[in-house]
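A single chain comes next, written as structure tokens; it is the form predicted on its own.
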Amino acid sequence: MTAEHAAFMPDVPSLLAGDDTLTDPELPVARSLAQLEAMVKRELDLVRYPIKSWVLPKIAPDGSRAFDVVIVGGGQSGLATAFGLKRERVDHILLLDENPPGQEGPWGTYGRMRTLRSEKYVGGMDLGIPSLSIRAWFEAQYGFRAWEAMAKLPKQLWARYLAWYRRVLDLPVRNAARLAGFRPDANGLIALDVATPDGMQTLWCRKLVFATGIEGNGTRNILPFIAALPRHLWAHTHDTVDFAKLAGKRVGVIGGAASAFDNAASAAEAGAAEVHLFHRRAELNPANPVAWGQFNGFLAHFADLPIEVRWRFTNHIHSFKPAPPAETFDRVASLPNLTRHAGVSWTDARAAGDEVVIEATDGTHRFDLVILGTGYILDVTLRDEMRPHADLIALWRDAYTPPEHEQNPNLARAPYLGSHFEFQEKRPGEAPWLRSVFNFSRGAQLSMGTMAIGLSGIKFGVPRLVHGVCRQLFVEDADLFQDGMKVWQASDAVTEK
């Protein structure tokens, strides 16, 4: 193992220099990435029936062929969706991601945990192809014993796995490309305004998929009195933070969820003189409903529940506000320069030169930087690309009125989706084109459960999403396919001689 590999393996350093071979050297497994990649190609070939591309081409206004599907987001959900479409022989696709290569999704940017929060056995990116699984990729490089000894996967290794997955499957990702807007055109296509380093470009597609993660249907939640401060004095946990520059500084963090704890720990580990972590709840609930829901019935079939049951489930899940994982608690507790203020809120803030003065319920504090672990606001009107269509998109408050004791204004703003993640029109007949736009993002949770918000759901969410996309592509062209069958039937290829 290389030193680089060892740095990514904090849970099993003692194994990397020793015998980390498989228990049975005769097992038919890859012992290098090159062997594994050959197995990927072999397994895909074994299950590739039917083999022909089938989506009928549509010509865009500029004379090019419109993309069958464009996916916004090149992280794990977008990549898995692209692979799922390719397996169904929908080949003319494109992924757009506004970030540079390697910074798609949270793993190389704002994800500041040491390991994935999911158990190492959680899969789904492979879509049933064993050699594409994270375990196959891991064991090909580190061996069986290292896999067995590891509790959770280091996040850097997951980022490397995603890069490998993208490369070995030859998925067409266009980086540094931000979707600025979309709209229907007169030809039944969707026109996309894409901001690139070379300026604004227009692309066309038949189906559009948003795989935009936790911020895809809203924006960061910023406390108003923090937003009024000079921008260099505060950050959100979703922001880029140069932790090395915090050495010797005083840092205040607010939030009781895992991201706030991770950011506080990252600042303390980077050498901050003092880190103070505040959270309003005096006692953090160790119960995690996401862990409870790790079974096939809930993961695969939540979306099949009646509307009122889905509301009750999600409303109850959101009431838990679970604590960070145990390993995150341990990480924070191990740092002598980090102080936790449980049951304490911030009430106001002001700038004093290059300092932030925080008024909290336990007194006044002064910091060089404050970091907000205050989560996200679910509201499509806050997304620039969706705002022009926000009044056309059906929300849950348009589809369902819960009993008084189950009211939840935040959930009521969630998009109300069809059974395959497609947007619904608020007023029937006013925007039927919205059914060609699919929302595989965090805001889908109320409609679809956890199928779009984490690794545990990808296994179930991607096939459902892909099925819905392919269904539309075929049904919309049924007459053309029938005409093609008549031409084929009359051709020499099937005429007896």
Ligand SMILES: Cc1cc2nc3c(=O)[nH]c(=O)nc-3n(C[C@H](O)[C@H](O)[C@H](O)COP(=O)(O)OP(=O)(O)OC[C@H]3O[C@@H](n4cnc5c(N)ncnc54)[C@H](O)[C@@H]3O)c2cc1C
Given for the second form:
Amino acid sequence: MTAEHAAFMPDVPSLLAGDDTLTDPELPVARSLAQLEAMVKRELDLVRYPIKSWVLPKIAPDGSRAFDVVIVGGGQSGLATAFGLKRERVDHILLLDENPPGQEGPWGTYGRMRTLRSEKYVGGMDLGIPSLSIRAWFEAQYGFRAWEAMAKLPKQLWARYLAWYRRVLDLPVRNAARLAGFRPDANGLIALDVATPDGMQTLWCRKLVFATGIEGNGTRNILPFIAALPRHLWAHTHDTVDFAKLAGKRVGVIGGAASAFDNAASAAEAGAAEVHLFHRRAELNPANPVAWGQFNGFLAHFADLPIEVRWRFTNHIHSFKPAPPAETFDRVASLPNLTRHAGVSWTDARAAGDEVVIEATDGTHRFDLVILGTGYILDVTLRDEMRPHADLIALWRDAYTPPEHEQNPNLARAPYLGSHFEFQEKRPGEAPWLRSVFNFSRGAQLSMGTMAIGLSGIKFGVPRLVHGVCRQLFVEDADLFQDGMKVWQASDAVTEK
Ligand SMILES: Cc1cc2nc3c(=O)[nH]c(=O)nc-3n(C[C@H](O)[C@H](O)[C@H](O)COP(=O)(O)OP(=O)(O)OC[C@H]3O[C@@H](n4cnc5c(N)ncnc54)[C@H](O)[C@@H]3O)c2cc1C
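Would you mind giving the form predicted in complex with the ligand, to go alongside the form predicted on its own above?
All chains and molecules follow, beginning with the one already shown.
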């Protein structure tokens, strides 16, 4: 690496330290949420051009107006996408989330870290409106000095910020509504089967966006010998776990990434008698490619790279298997009832009464519960709502054959997306409607880079997605818009001026 390259390796904290416009307490700030909300209104008003709603209404088979866009997932990506669409005056939209309010995504549920793992200055939900930023929201309530003093954002604050964002922007989220299926329908619409507490409902939309998060294009990865055990003896880190019930118990956790560490720490902090954390690699790699990739070129333009370069990048990123952040390591290291078994794998398991016997490469262990931090499998055939169309969706293995030394079957199953997150058909002409379905979920990484997989990408990913949706909504109706222009030209609205 040249000295010039070494100097460029993005080190954001030190870059920010040199810029005092970011840290001047004399600059005008809101001193309460009420003031901040007034600022949000004002700033949105200042940049509101153009203000016309423009998407042409389409009538659904039941006589209602079909939604312009339905977004599946009410987490941060879904919320930011809804805001992005509203700013472009796409007004007839709906978000669906299978969870109750406040339990969308990991922050109030299976995320067992104390703080966000990313640095506090990583933002983007604001889509360029300063008063909507996490920092503005935080400072309005706790002040500038508290922001300066805080190392990382507590996860509860992030969840509260998302709830505020949803409220202040009046985003139309329907909770306890799970998309169970979708299919092409009359007039170019997409019919959606939505499971609700009142039973199954059918809705119609023109464009469908999946913002379904880390599990959105697949499922939890469960070791086969664990899957064979009675269900009460094991959990995945994504599952609900009643940690209070683990007091006095023996818990085994497997996995070398942050979630395994956070689950082990949560069990130990809840008073488990012993917690044993196992990970295959003896040395965990401190290099985190997401941190490296936090610069505009990579975040905004990964998707513009040639196919073989995107493959090479992502394949390399996946080989990193980064270690948990330093504070997660410290949390684990501080707990006397938690033992780490580095460089150890599990090879088999069996149930013996109410305990699990684990065979590991360092011997036999007995636990009351085992927790799998084994991540996720990328495979759209494992998603109920996508399975019926799985054979129509183009995957990377349909589009690109990597050289022998770069093979990666997990990545090869990723959807091969178009330049704005849209699914593409596997065989031309068989399912052109799939281009109306956009995939802003974890499985987008190979096609789009980090834009859809975390906070650092939202600033770039959401505008790109919104651009793609709006482009289709306009271009598909070009003839109708032209007819409308002729009617307008001949109307009083013109001659009166
Ligand atoms: C434990 C954990 C910690 C993380 N920490 C960070 C971090 O610090 N910084 C960072 O940048 N990234 C982090 N990430 C990565 C990423 O930011 C999160 O996964 C984030 O939640 C992604 O937001 P999202 O809106 O895309 O998905 P989610 O927040 O997962 O929201 C998707 C929603 O869609 C719902 N859903 C899925 N399928 C359906 C369906 N068929 N019908 C209805 N609803 C459905 C889900 O239940 C969920 O509520 C973390 C991820 C995890 C798992």
